[in-house]
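Here you get one chain, nothing else, as structure tokens; it is the form predicted on its own.
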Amino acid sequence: MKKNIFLIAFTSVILLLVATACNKEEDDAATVPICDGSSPTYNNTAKAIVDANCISCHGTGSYKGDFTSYSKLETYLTNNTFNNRVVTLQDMPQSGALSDADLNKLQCWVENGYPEN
């Protein structure tokens, strides 16, 4: 009897392990950021994003990458590491994920070629 108890309850944890982790890779499934068609240029729409979001880590002289300037930040551009680490996998910043919002915007500057002005 005592093995029957032990046995239903360890299943009962092990399936619930599952369902929680399956649930978990849900809710942290990446938006896929879709353009609006507008047309953002780093000026007018990315800057703004970027200091408030990227500089605390991608500050002047910074060894992970100074982002603060459009020349400085334009290296992480060609090289397609801003496009894939803050829009495709999401993972930066570090901070948190950005809102659906500035991932929309974002994306429409990338479709767009990264324009400065």
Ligand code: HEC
Given for the second form:
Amino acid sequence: MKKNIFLIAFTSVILLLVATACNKEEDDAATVPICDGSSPTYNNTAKAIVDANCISCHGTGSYKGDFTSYSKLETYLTNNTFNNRVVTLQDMPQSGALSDADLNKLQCWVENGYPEN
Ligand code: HEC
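Return the structure block for the form predicted in complex with heme C; the form predicted on its own was the one displayed.
Below is the entire complex, every chain and molecule, led by the chain shown above.
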């Protein structure tokens, strides 16, 4: 009987730890961007966001991806890596996700098929 109580207590502690760990992960999870209703294009919106937040690493000839023009960025739009890394995983830029306002605009850009103009 004593053994059973110990087992139940032990199991409860483990379950509690697991639950806490899971909750923590949820708290840290990226917020899902929601299109703010705007109709951004590369030229009027996305370029400025990329120039300000990405070009330091993704400059001319970068092996990680050269994002200095629409035509160079296009590969990453078409193969979905831009959307995946910036909007979904939010592990780009490496220093931390973009602001919610920028992410919401990029979400519209994704939904509209990345128009250039
Ligand atoms: C501090 C440097 C840094 C900044 C700033 C940065 N990146 Fe990156 N990025 C990297 C590195 C390093 C890699 C390659 C390693 C990896 O995939 O994680 C990479 C990879 C990527 C990839 C995957 C490329 C591939 O071939 O699969 C995409 C897409 C990307 N970055 C998008 C962006 C965008 C968009 C921004 C700006 C919003 C950005 N990154 C800002 C350093 C950076």
